[in-house]
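Only one chain comes next, encoded as structure tokens, the form predicted on its own.
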Amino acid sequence: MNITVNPTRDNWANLTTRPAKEAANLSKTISDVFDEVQVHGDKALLLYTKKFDKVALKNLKVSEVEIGQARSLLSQDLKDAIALAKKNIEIFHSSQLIEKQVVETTNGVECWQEMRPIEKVGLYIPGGTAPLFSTILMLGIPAKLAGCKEIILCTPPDVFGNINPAILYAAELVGVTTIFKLGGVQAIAALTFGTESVPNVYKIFGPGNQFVTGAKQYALTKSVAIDMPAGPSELMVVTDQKANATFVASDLLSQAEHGHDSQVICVSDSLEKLKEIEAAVEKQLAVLPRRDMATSAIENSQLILIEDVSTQIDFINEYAPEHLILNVENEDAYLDNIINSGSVFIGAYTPESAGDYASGTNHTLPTNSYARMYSGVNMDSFTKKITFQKITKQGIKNIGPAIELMAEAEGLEAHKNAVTLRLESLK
């Protein structure tokens, strides 16, 4: 890993920078796939899965035999596991759901907003060498708590036409309406248009590789709604001379191993810590499974030397970590200041790893800098929040004269005519 020592703040932009894979007619292979599900439905979505996850397959949609097979392969340990995160992410976003609450803003005048749910969500779930089941509950807990009526999850297949069975364990558990082998491009395509087998969706959730983010965000342009903008995962550790710095290795590997386009950076007061968690990093790298892929991570990454406290800080703020950790002493120095991230664990005793699977908070969380102006995942993503107001004869006189005057500043007669003819009505 690189160690930089007080880098200057004009400097900071350079050191962070994301890591970014290009890919040649990215835009133009999304568009294609795009028109040819909107064109040929099933059809196009069948081809694609042969050409991309080289599996020809008769039906898209998960039988429920394959559900109840399923159930039988998952060990009763891991069962119990994901009932203990399912209960945690439960109560934490239970306590997110907010009462009605009548507001008199003037006498007569009466105002509220309620929830209502996004009636139909899409959820993609990755496959491949780590099949997301985790994502499944943080996203199917909160859209069925929120009371959507479909939830379409939408899941690759393997080369023999299977989905990982704790994928399909957790979707039945949380509650998915209908689950399809279907993934990439063509999976986003077809929850923004609907096929004959997959019905459309009002918003999309869940996270994937450049296509599938591309692909989300080129379904904004189909009106629909996604999670949020999407990209590598990223973790910043602070720490100061006390922290434990096989604690914080175990961290920041912990994030790496996500992808090669992964980012970690750690930031300490400490030249000395951060050389010591340098040869923690290399010792517990050598032991991993996916060592090639966290260490093509740890090559994107930084440790970096910021002795001020407030300096770390602004750094924290300018680069608005998807994930945060304090490993530090003194904790309360950072915490009312810390402005953008997507999600913060405090302490020594508060790996990342607890947030990704049963604390109870969300792990879908804005990368890539965006935790600047979007939160993650919560019951508002699921949710929409509408107004209500109710005007009495009192609340009418009591505010009209003041909207006939407004109305009337910007040219527009007709909404001041509607008030005059009520207040007149009542003289």
Second form
There are 2 protein chains.
Amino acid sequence: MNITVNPTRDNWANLTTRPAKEAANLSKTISDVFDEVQVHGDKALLLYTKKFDKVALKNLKVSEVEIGQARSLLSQDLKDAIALAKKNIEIFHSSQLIEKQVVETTNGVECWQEMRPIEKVGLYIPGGTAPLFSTILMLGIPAKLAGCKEIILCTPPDVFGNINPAILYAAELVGVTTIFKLGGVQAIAALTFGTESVPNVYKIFGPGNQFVTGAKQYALTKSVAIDMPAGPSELMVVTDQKANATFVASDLLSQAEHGHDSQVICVSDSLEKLKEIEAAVEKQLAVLPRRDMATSAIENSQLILIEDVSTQIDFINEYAPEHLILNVENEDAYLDNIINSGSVFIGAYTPESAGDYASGTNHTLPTNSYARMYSGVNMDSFTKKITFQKITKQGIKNIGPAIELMAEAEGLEAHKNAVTLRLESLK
Amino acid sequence: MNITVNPTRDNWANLTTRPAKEAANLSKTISDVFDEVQVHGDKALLLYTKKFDKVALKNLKVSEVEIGQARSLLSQDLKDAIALAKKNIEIFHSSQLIEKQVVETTNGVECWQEMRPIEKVGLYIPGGTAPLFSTILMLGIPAKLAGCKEIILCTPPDVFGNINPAILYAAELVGVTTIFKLGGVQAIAALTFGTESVPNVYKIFGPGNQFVTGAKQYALTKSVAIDMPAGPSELMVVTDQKANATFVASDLLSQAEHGHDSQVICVSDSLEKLKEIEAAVEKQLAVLPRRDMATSAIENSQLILIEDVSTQIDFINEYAPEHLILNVENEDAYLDNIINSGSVFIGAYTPESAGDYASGTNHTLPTNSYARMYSGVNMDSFTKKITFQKITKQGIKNIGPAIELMAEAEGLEAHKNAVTLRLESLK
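With the form predicted on its own in hand, show me what the form predicted together with a further copy of the same chain looks like.
What follows is the whole complex; the chain from before opens it.
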């Protein structure tokens, strides 16, 4: 790992450059698949599944029988672990529901907000070696709490046409309405337009490779909303001299194993500690099953000495890390000053893994410096806030003349007239 | 106006088709302007301003002197009206700030959310005949309450290089940091990339014509966020037999005067009332200054008889109106069932104009059926919610084994190891 000592501010951006995305132009491929799915529906979906997932399916929809089998394939221990995670995610996300709070802005003028579910949502879960059933908990639980009526899950089948049982189990547990064996761009296109089998949805959530990410961006131009723009996962750890180097190394590696393009950055006020962490990373890396992936991510990563807390905070906010671990004793010097981050993990016993699975917070978070302007997935993601207002006769008398003046100044006479007629009727 | 009696459900979509957008392909124009601004900065901005706004500026930035002059040009009455609107908007938007609420999801595991401002935001206000200073209140006030550090306003100059004084006054009043005489695609490009004069921002807000709207969509692909996709404004009014037809007509016209492509829809359980409203619209329309615009919008619009409340509610939710006026006596039969709408106006004395200017709610709302999945602008729009978690030794003992099992099942050994090392240290 590269150790940098007290970098100057004009060097920060270089040090923290995110791994470059592949520059391949995917837009033609993506728009072609969307066009085909829009015109040919299920037929196109089955063809693409045969082409990309190497399996000829008869039905895209997962059957009750398959879900029942999945239930019997999981160990009770894993089911109990999932139940614990589910409970914590439910408790934390429930706390984000807002109560209706009526505000009287002027005598006779009442305003309030109410949360309403997005009625139809689509969740995408990638296939591949790691079955990301935890992401189903992170998306399906808040969708259900929000009251979304249709929760559609798409995930690609393996070459035998099967879905990992942990994915099916988690989907059923959280209340997914329908599960489809469908991946890639064609899944996003199906959720956008709807086909004979797959219902269209209003908003699409979930991770994916660059094709899926590009397809979600493309869906935005087809009147569908998405959770957030996606990029490779990343972690910043801030440590002091007392931090346990073994713990810090394990956190860095838990991020690094996500993929070749993951990025981990460790900031400390102690050069000795950074060297100790470097050694611990080497040691732990040697025995990791995913060490190939982790090794290249670690090569992209940085150990950085920054001595004073206030400069560290500026550095954090400039980087805007998806995950931030504060493994420091004086956490209070940091907390109120963290402006740009997705999720913050405080203290020696709060690894990122906790938030990835079971603390209760959401693990779908803004990467690639998007923490500057996006929140992670939360209850807002599955709801809209509608404003309501109710004005009495006295209320319109109180604010009507101001509305008339402002509408007139904007040259909008009919806006003014809607108030004038009411005020005249009250004379 | 067209009156439709008890339309069948399969005819609803036809009846409520939004006015077609121009199909002109703007993307080449937009990407060219972005490229020029990225490369040539201020020089490109000045050239485009000369080309499109017909004025050769020396400075893009509005001076203190100009702002001072604007202050002296506005009547005290209008200033008082703006002050009243500002107070109401502040009261309502302040009520949307969330308090930190720590939740213990499991013994020893604390999670919470905190709101943080988006540090740099850009507001766009169109030029043209109507100076939309009210939109500055609607965007600038929540930005300031949120704590945004830089609030940049771009608005096109007239041919003399001036900005309407009401716009300058409102911008200074709400705390806009810097105002630029800059409109169109070039303004959005400047806010996206930054130039010598104009700072780049993280999120861009505000209305505009199809070029500005297209430019905001394009900015999304350049790592900037936007408030929401935009479309022509629209209103649905639901009335019963007791509604005052004159009031309803004035509400329909206040929407219709926005533009040729505005849409107004009136639903009632009484055919007589619809005919009475039609007559009142004709009468009021004849004397409106913007009757040309309002006339073509009224031609696109619909009066629809739907007799039972539950069908009316389904119709509302299918249309997902930006503005919904419930001018009915039995409002309670509707309120809890409204799922898709931007803002709801309840009762005879709550015209849409009230929310456009001064009730306290925001007038930047989702159009074109986007109320299905987007909220109007509110405090969430100018903030992010960061999640925090803090776990004690006992806490990690309680949830650690579940994390280990789940990480293992997902094949993420390093995620597991970050917990295992901590649990072992506590044995």
